[in-house]
Every structure is written in C-alpha cells, then in structure tokens.
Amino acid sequence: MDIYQLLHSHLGNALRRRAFKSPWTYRILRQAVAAQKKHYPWQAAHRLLLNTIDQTAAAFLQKGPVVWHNVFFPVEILYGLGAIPFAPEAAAVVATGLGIGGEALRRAESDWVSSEACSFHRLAHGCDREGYFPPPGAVVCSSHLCDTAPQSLATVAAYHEVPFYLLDVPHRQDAAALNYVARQLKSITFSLVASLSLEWEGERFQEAIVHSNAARERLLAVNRLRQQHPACIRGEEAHSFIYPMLAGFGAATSVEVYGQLAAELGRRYREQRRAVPEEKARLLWLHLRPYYPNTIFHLLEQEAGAVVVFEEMSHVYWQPLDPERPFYSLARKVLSHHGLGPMSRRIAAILSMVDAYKAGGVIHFAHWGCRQSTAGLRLLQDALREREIPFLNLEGDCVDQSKYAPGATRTRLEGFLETLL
C-alpha cells in the first residue's frame, strides 16, 4: 500500500488544521502505525513512515528551528546544523494523499497565483496560507532545475517575515562554478547559524556528511539489486522510497531505511519472489508520478505485466562527499545533477539507466508546469528512437487530480503497451 494512502487512512476524514499542531495526533498516529508493522509488505516502508511521522511532528510542534527548502537544495547542511528540514514540494504530495489538495489549490487560485505555475508550488502556497504547514524560521532554495521554486519560496519567506537564502547555481560545471557554489553554501550555512541563533558544531556537521555517504552506498546497493531480472519490487512500491532522495540525505534515518530496503530486496531475490507473476516487459519511469488515486501503475504492472523497474528520481548522480571539504563536495554534488546544463547530459544519464536496468520502454510523466523536465523531450525521443526503444510522453499533473482523465490515460497506456508486448 502507498505510504500516503496509509497516512490518510490513519488520520481519516476528521483531519483538521489544529490536529497538525497537537502532540496527541502524532502519538496516536505513531502507535497505530507501529502496531501494524507485520501488515506492511515492505518493512523499510514501515520504517520510512515512522521516520516521516517523527520528522513531521518535530516540524509542527516546533521542536527546533524549521527551515523550508526546495528539493534540490543540499539538505545535508540543515541536518548538520541541527535544524528541521521541511520541503513544501514533498509536503504537497502528502497533502494530496490526505485529500486536502483541492482546497489548497482553490486557495492559491483565490490569491491570484498563476495557474501556469507548477501545481506543487501552487498547492504548497494554499496549504501554507490555510495553516496546514508549519511556519518557517528561515527559507533556503537553489536556483537549478526548477524555475518556480525561487520565486515561490521567496514569497513564503516574505509572507512569514523570515530570512531567505538563494543558492545561485550556474549551468557550467568548471572550477570557477565549483568555487562559486561552494562559497555560497558556506555563506548560507553560517548565515543560518546567525539568523537562527544556532550553535556551530563541526562534529555534527561532519556526521551529516558521513550519513549522506552511507545512505548513498545503501541506495546504490538497492539500485544494483533492482537491475536483476525478473524484478522483485513493483515500480509503484519503489516510488514510495523517493522521499529520502528529496529531503533525507544527511539524516541517520535515511541510512536505516535504504539499508533495510536493500536487505529485504536481497532476501526476496534469493527466495525468487517476483514483483508480478509474469514479467512481460521492463519500463523506465521518468520524472515523478501522480500521487492521487489512479490506475496507471495497476494497469501497467498488475494487468499487463509491464514492471517499472526503475525511476529517474532514484538515480545516484553524484560522487561520495568529502567530510574534510564539505562545502566543495556538496557544491560538486549540486553541479553533478544530470538535469543541469545541456539536454545531452540528461539524455546520456537516461540511456545509461535504460542499459543498466534492461528497460524495453520509457515513460515520461509530463507534469503540468514543470519546464525543466518537459523541455527537450523531442531530443530525448529522438535519442531513444535511434536505439529503437518505445517512448511515451504521458501528460498529466502529479498533485492536481482535476487534470487526470482516466479513460484517455488508459487509452494512451494501452496503445503504448501494444508496441511492447
């Protein structure tokens, strides 16, 4: 079962804004989830859900300084400072799962937030203004990949009257760019220390870097296991583990989750437990998936036997960090993203994923308003066509259910599957 569906099932329809600010909500929710451990098909998912509840409780109960960040900012810095990271894009996914997405989008529309903007940020705006999100003590954001995030998060900081720090990331990846990004990361780090009245602890900061490297190693182990044939985890299940990639690197809990997932995958492969009874095709999924109830993965995997064996968001694109040079190695991580710079970098990364996971087809979910993922798709389509790899650009929206057309989506997926099976 999807993690967000599980959250919704525990909170139920009685969800209210004030419930987020009550310690009883998290105490009851945690006890309910913990008691159902044996019912979770993946214990790593159970562990991840408990960690998410704890981190959410810490943010809403203001157990420390809450720092909002976009999902491309290196959060190792926030964990290293002892702050509580809060990613509004990721929280928008949770809000969708909890069934409050429609209300939040309507609030954003009433505030004249452009419908041309990414719905993740429109939904986050609505949740913030309606009091569903914890107030920030500071806001940090990187400029790369997402055009909307800097404007959206700057507005959040102004609304709450808290400091805003923008990491300006150039498109080139040379030594000058590395120095430029590293200097900014160091400046932002010590600006947060000053503005949030934090105590700088070098040992804690290095520990976050070590945790990041450990999580990276375990995620690589997970990814190597997913390259095997046949798959033993469905793509719908694997998508539940994207959250640590977006907001968890630097935390010890992410090391634990990926380590447990690797152990469970290894055990299932040894026991020859398959993701689906008969694997008829292997697919690579690009960008994110829709987080409201839909039948896309059920049609692909359980009806057609076309397993999504890997998703782009789980791709490890950076080298290990150097604890002795944290800002330089974090700058190198930022600049290493395959979506940064010319489209040829993303195409090369996707083709390497196709080869590594032996994918026979590629589906790109074209999220409304996401220019970084949809621009250049023609070049990607041409590159895949040269390799005779079927490609489907599936247009939709990850969090706005009103954009989902079940019949048309099924027709497009069935047409695509005919080219594969």
Given for the second form:
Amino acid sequence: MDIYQLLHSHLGNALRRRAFKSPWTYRILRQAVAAQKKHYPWQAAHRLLLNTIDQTAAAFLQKGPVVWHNVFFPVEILYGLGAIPFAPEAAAVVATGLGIGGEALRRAESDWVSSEACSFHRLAHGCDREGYFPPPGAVVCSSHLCDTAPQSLATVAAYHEVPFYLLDVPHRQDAAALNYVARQLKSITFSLVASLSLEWEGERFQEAIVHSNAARERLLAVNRLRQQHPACIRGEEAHSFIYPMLAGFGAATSVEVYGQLAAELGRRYREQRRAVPEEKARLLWLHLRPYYPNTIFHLLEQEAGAVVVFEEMSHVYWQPLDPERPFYSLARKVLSHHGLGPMSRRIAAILSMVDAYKAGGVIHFAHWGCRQSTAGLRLLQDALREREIPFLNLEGDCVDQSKYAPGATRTRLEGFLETLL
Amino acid sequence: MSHLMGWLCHYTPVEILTALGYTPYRLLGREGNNPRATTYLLGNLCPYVQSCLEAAIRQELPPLDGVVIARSCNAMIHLANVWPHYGAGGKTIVLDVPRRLNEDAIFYFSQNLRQLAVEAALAGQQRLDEKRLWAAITWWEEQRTTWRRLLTRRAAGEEPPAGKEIIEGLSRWQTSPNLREADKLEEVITRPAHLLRGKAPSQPRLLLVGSILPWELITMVEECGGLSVFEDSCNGRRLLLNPTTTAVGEGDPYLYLARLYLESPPCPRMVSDREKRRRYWAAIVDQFPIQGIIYHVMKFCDAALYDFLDLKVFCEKRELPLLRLDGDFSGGNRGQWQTRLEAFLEMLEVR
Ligand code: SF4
Ligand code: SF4
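Having displayed the form predicted on its own, please output the structure of the form predicted in complex with the partner chain.
Full assembly next; the chain just shown is listed first.
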C-alpha cells in the first residue's frame, strides 16, 4: 500500500488535525509501515520512512523543542543541540501527498498570501494556520538562495510569537564572508540554547558534525555508484532520498539511510539489475520535481528509457566539516553552495555533473514562484548549447496540483525526447 | 562629460561613487513592457529589474562607465549575472548588502564598501582618499537634509506641494548627469518648493507603501482626490535615509556609511528588521495623521508580498483602512487601479 494512502486512511477524517497530535497515530503508522518491509523495493527507502515517522512524531508530540528551519539552513546545529528540526517546505511535500494541499493553498489565499509566492511556502502557511503543523519553539532561516523562505518563516515566527533567527549569507566566499557567517552561526546556536532553555552539550554537538561527515561520505559513495552505466536506480526512486539532504545532515539516521542505499546500489550493480530494461538516454534533473501524482518520470524512464541518473539536489558541494571548528566549517559549507554567487558557479557545477554522470540531456523543473532556480537559466542554456547538450525547461509547480497540465507536459517531454533519442 | 556610474538599489552608498569622481546615476526603469529583457531573465521576476535591463538593451541609457548592482534580492542577483553579457557595457560591480542590522553586519558591510571603492576606482586611480570620501558624505548629507525638510513639511500638511512634483524632483535628483553642479541641483531640490500651495487641502491623507513605487500611482492617487502624504519606498522617503548619531568626519568613513545605510528605515528585504519597520509605520501614522494606506505590491517581489502581510496585521490592529494594488511597473494597470482607488477614497471620505 502506498504510504500516502495509508496515512490518508488513518487521518482522512474530521479529526485528522487532532490525529497528528495523537501518539496512537504514529504507533499504528509505524507498525503498518514496519510490517510492509519486504514490499519496499529499496530497504533504504523503508528505513527513511520509519525515521521520518519517528521525527514527525517527536515534533507533533512535542518531545522536545521544535525548531522550524528552511531547507538551506545547516541543520547540524539543531541536531547538535538536541532540538527537533521541522522543515515546512519538506512538510509541504507530505501535505501534498496526503491530499490536503488544495485546502492549505485555499487557506493561504484567504489570508492574502499572494499566489505569486512559492507554493511550498504558501502551502506551509495554510497547513500551519489550519493546525496541521507542530507549533515552533523558535524559527531559524538562512537567507541564501531563496528569498521567500526568510520572509515566510519570519511571518511564522511573528504569528507564533517565537524568536526568529536569520542567518544572513553573503555571496562572496572570501575570509570576511566566512567569518561573518561563522560568527552568526555561533550566535544563533547560543541564542537557541538561551531562548529554548537547552542544555549545551559539546559532545553532542561534535557528534552531529561527525554524523554529517559520515552521511556525506556515504552519499558520495551512492553518487559514485550512480555514475556507472547502465543505471541501477531510476530517478523517480532516487528522488525520495533528497529528504535527508534537505533536513537530515547531522542525524545518525541519515548515515544509516545513505549507508543502506550505498550497499543496496552496490549489490544491484554487481548483479547487473538495471533501472530500466534498456537505457536509451541519461538525464540530469535540476531543481525539484512535482510531488503529486503525475506521469513525468514514468514517461521518461519507463516508457522512453531515458533515465534520470542524477538530480542537482543530491550534489555534494561542500568539503568535510572539522569537528574542532564546527561553526567555521559549517560556514564554509553554507558558502560552498553552487547556487550561491555568480551563475557561473552553478553552471560549472552542472557541467561537472553532466560529465560525471554522462548525462546526454538536462531537464530543469521550473517550479512556479521559484525565482532563484529559474531566472538565470538563459546563461545555463547558452552554456549547454555550446556543448550541444539538449536542455528542457519544464514549467510547472512542485506542490500545486491545479497547475499540472498532463497533456501539455507530455507534448513538451516528447518533443525533448525526440531531440535526444 | 562626467563619468556616470549606474546604480539601482538604495543600499548602494553613492557617496563612494561621488568621491571616486563619478556622477551616480540611478536606473529607474522605463515605461512599457520588457519583451527583450524577459528572454534573458526568465520566469517570474521583478519587473523593475527587468525594466532596467530592457532600457539597457534598447540603449536608452546615457553612456555609463559601469553599474553597481547590490545583491539585495533574488532579482538583483540575477541581474548581476546577466548584465555583463546583455547589459549596457562598462564595469559590473556587485555589492553584498546584509539583511540584518547589528554591529557585526555593519562591520561586514563596511568591509564590502571598502572593496567597492577599490573595484569602482577609475583606471590609474590611487586608493580613495578618506578626506574626499568624507567630503562626499557631507555633500550628500546636505542634499538629503534639504529633501527631508521639504518632505516633512509636506507630510505635516504645511503647504504641501503635490506628490507628483516631489517625485519628479526626486527622480531628476537621482538621474541628473550634472548632479555635481551645485546650481543645477539647487534648482532640482528647490523646484518643488516653488510649487507650494496656499493651504493644506482636506483630502484623505494617505501613506503609500511598497518596495519601489511606480510614479503613475502617486499621480493617479492625486487625480482621484487623495493626498499622498508620505511615500515609504526606496525611490521615495526611504531613499533619503536617516541621519546617524555618529559625527561626520570622525573614525572610519566606510563604517560610517555602513551604519548610515543599514540603520536607516528598512526596506522590506530587511527581513529580520521587521519590528523596526512596524515602528517606522507607527511613527508615520501618528506624526502625520494618516487616514488610509495603499500598498503597491510589485509583481513577483517576494519581499513586498510578505511585507504586505505584515502591514495588513499592523492596519488591522490600528483599524486603518488598507488598499492593496498589484502592479508590474509598466504603467499598464491604470484602469483597474483607478476603479479600486476611487472606491477606497470614497470609503475614506464617508468614515
Ligand atoms: S522552491 Fe525555490 S522559492 Fe520555493 S522554497 Fe525552494 S528555493 Fe525557495
Ligand atoms: S525595494 Fe529594497 S531591495 Fe529592492 S531596490 Fe529598493 S531598496 Fe533595494
């Protein structure tokens, strides 16, 4: 049974908001998911799901201080403090899967949250105001890449009357920028300790850094395996493992998930178990994907044999962290993001991914309202054209199903595949 | 002919450009759609930024030695990316501006400003002399003081000139290629003062808010019978900053400038400074008895989209009528705006 169907059957009643706050919900869910272990084609995905249920339960049952964060904030800090991280953008994806996206978006609209804003945040706004999300004890947000997140999260903090801490990330990567970010990270950390009355445990903090490094190592191993030909994991399957990248670095559970994925992938490569019967093309996917039911990946991978061999979001762009200098090395991690600074950095990173994964084509999913990812694409397009790599900018919305036009999407994908195959 | 250096965001300390021997020239966009710019800046992006690029592509700008682009929001960041390829030529200098206000941010910004002085220097120019910089700081402060005085008198209802005149004056002040010629400048600043009216009219007193405001909105408000008393925008009152408590001529001029700009009334982008922005609105509303507020939401400006929500809460608490108008900076919304404006003003008159 699909996890969302399962959740839906349990939560899909008038009391579902309250159901989120009941320990029974998570107990039943966990049992149901655990019992279906062997039905999961990837055990790593099964593990990831169980971990996510546990973390969600901890947040909803308020087993500790819940700290909302955006997906670019270095969450190692939150794990290191023993807080419970909650990423509204990621939760918006779950809400979409649960089919409450429409209701949440309507609520946002009635609260005057403009439909021009990113729908991840509109949806999160609606879920929050409708009582679907656990209230935060504090909110942290990084300013890099996304303009909507800081604005949206500051609004959340004001609404719940909790402290809001902004990590202001410059675009330069020089020593002054590094020190500026490192000092902020330190100050945010100790402000959280004070405002949430947390215990500062140096060892736990270091442990989070060590976990982050271990997860990074394992993710690198996964990525190396994905460079092999032919692919043994479909892009659609691999996409589920983006979650730890956005909200899980610093947690022991992410080490476990990536470790298991690397092991399973290795086994499949040894056994020559292909992702699709005949790999006709290899694609690189940029930005995120739609999370409501759609046929995009099915059409590409299963119908046309064009496998999405890598997604930009899984790119390891940073160097290992130094447990002795946690704030400084986290600052370096933040500033290393290839989407930060001049567009030439992102282009260079994408071209290196094209080479490493031997991608013959590139698809960018232009999520409505996401200006950071989309606006500069012309330069990327030019760079890819120079190398004669077909490129498709596929417009749509990751979470607002009403924006999905299956016919038009199919036509665009088929046109693109023609240039490729 | 003086060297013109373009700039866009009001967090760009023009003093440095003046001290280096440039005449700062603000890019204020153009009227009409931006079909050519949208092929380079894809998707749903701030029309002000697109409009500036369109003006460059169409060669509608005077010859510029370069342009300083503050990476203040996503749209500006993308403009900085494409400008060297498709813009007006000359240098493209990017400036990081913090989104928060504390001593750390001020210090960091001052370091960036020092770097700006190096990057913007004219060929063969030595390190910028601090005395020259202080002189430019003093000169700009005098200009702003005059403007502030004029705008405060107008907001207080002491024989106000029309908003349209003020705004036209401010536009000329930011874009005059002869800015450094004192007599011409005097003319620009004092011109609105010549237009002082006899008596403060009894129209509804309005606060106009937005990121950057399109001028036709102010004209239209006045044509419809409203009084634009205060324009909280970066081409309106925010442009004039606030004087700092630090003495001019003492200490590090870059630190002075960093403080001057970051401590001034915040733009919606200063997301962690919202409380200060609320206090700013409260002070305006109290000081210049405001009867209604109009928020111009620039299409695709994330900062404005959320700033509006904050203002809405503010207005609800104070029971102040609020009208939201969406615009794309092209001057193309007149019909729709007019109907809504008239209804809003009628409602205010009945109250
Ligand atoms: S999709 Fe883009 S705009 Fe939306 S949250 Fe992600 S980065 Fe921000
Ligand atoms: S609205 Fe703010 S960020 Fe945009 S140009 Fe004006 S001052 Fe700069």
